[in-house]
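The data below hold one chain only, encoded as structure tokens and taken in the form predicted alone.
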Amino acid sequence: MAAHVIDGEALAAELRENVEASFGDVVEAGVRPGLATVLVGDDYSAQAYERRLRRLAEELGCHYASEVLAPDIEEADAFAVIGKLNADPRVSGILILRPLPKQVSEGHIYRTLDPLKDVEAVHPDNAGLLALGQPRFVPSTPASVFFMLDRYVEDSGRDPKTFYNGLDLVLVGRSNNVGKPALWLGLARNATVVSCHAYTSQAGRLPDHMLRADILVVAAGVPGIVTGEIVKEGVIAIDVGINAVKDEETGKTRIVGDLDFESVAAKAEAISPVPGGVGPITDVWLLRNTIEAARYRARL
């Protein structure tokens, strides 16, 4: 294996120490940071995802709140959970756990957010201001990728201000909560961005793509998409797929990613891996943000 693995636990863990004292600032100016998490029906990775930021809640201090809804519950009724959460003034940050059923529109149930408690920028007003390079929150994923690319680029010894300018940067997935906003962040870095989705793939074009890519970021959601094969030598290749595949002989369910690892470290520079890559990053990143909507409330 030639490509540096990207740590993305011992990241976490530095990014997590700031996050305590940033979180020890605003309880002491008198303010409790709350998350408040809305799971609908029982997705595998949205439930590994909602115990671990109730885990990482509880120990910060941080107030938690679950909501857990029916998947054949009616748009109407998940709009009312929202504006519950909306109204309480324990919370200052609220997820929204995809996916979603189909009777539940995403664009819909985004627009009943309160902008000041959307920490992952879904709701129209955020995502505006991250497009026009004036964040209020930048979501945690895609956020996760560029701290994670930015370290690493900064621990080779180069610089991250002037390292993307002009480099090509292939996102592969463009929802809204991952590629769309990446694609900003990335033309935030001077990189030249380009964004493949399913009909790229549809198109026979992912690989022509892929091959020219300095830089990788892969969150399609197809376990093993991209091959040693169809990246270039010194690639730098972040996964931020989570797929839950079940072993055939053990029956156990277990988490991955994007990439085939192997083959595609094979070529890469350096490479991230699943589990422990961005996902550990994703989890403090999205406190960071719950306490920053606290701060921001009050007016710290």
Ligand code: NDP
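All figures in this text were calculated on a predicted structure; none of them were measured in a lab. Take the two forms, find the largest set of C-alpha atoms that superpose within 1.5 Å, and that set is the rigid core. Residue numbers count along the first chain shown, from 1. First, how it differs from the form predicted together with the ligand.
- Once the rigid core is overlaid between these two forms, G276 does not reach a Cα shift of 2 Å, moving by less than that.
- Once both forms are fitted on their rigid core, the CA atom of D25 lies 2 Å or more apart between these two forms.
- The rigid-core alignment places the CA of E58 less than 2 Å apart between these two forms.
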Contents of the next structure:
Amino acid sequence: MAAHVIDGEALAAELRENVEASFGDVVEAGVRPGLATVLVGDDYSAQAYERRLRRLAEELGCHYASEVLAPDIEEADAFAVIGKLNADPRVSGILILRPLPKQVSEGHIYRTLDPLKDVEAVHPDNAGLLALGQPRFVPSTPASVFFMLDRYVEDSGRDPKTFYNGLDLVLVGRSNNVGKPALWLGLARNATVVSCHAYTSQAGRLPDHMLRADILVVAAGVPGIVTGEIVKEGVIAIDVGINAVKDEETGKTRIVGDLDFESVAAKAEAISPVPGGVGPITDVWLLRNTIEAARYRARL
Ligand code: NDP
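Having looked at the form predicted alone, could you now put up the form predicted together with the ligand?
Now the full complex is given, and it begins with the chain already shown.
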């Protein structure tokens, strides 16, 4: 079977068009959405993400602000920066980029966010609403995974409202920003969801779970952790992983996912590539949430 390769760039372009088209009421109400990012230190990937968001925000006509904090910042000083952004009327959405240094606890700093500006749903109020199936904001990466899945299902002539009913959706990775919210989104679609993590691999049980997956979403940050040998014929496989690896032949660094693309594609019904898969959709989704946040604020 030759897998259908899902084109994340095309889906991102389509989502962007929808976002731009639905922006009108906000502009007419005299509201300009604004995104603020908070970057602590100089992590290369976080800096690259920040630059992409800045460009996209500016292209969409949003206000954009970035706070770059020293890696040795005291936690209380980082909280003060969030407090300032919470109070800034030009800012409708705030993104705290990861990784954070040890002295700044994710759990603590997320609680300082104004929940109405928490566009990645990391504040306990928003994470809780998502778990209850009543999301205020759906975090960008898992939202993009399901946007991609729903669109693929629809384009292949099936109904995304019923397609997932009772299917085995197996997740690899249970982080608060990707794996756990993906679990809630899968349950909301009536899938039977299995959450695998590092201890699943340590126990040697990953292949057992992979082999029964109808839909597979891999977000472990381990290049090639899932190979064709351990997936079912006809699986729909979504790769969230972004890993920089050195090509042994050329010595150059390249970006790969968590799926062993060739071997999984040989058995899959559909597969998302890295790069060009979930990543580009994620950026647009974050701006979409920022515009939603501006809409909430303006009570539109
Ligand atoms: P985290 O490091 O926060 O979480 C990784 C998860 O994978 C953990 O739950 C961990 O298990 C699990 N894991 C690690 N090793 C294994 C293993 N050998 N077997 C099974 N599970 C394992 O990462 P994130 O969730 O933030 O990101 C995951 C990947 O997705 C990364 O490559 C990241 O770059 C990428 N990413 C991509 C985005 C995009 O837009 N496309 C956005 C965000 C992330 P445990 O909990 O037991 O430690």
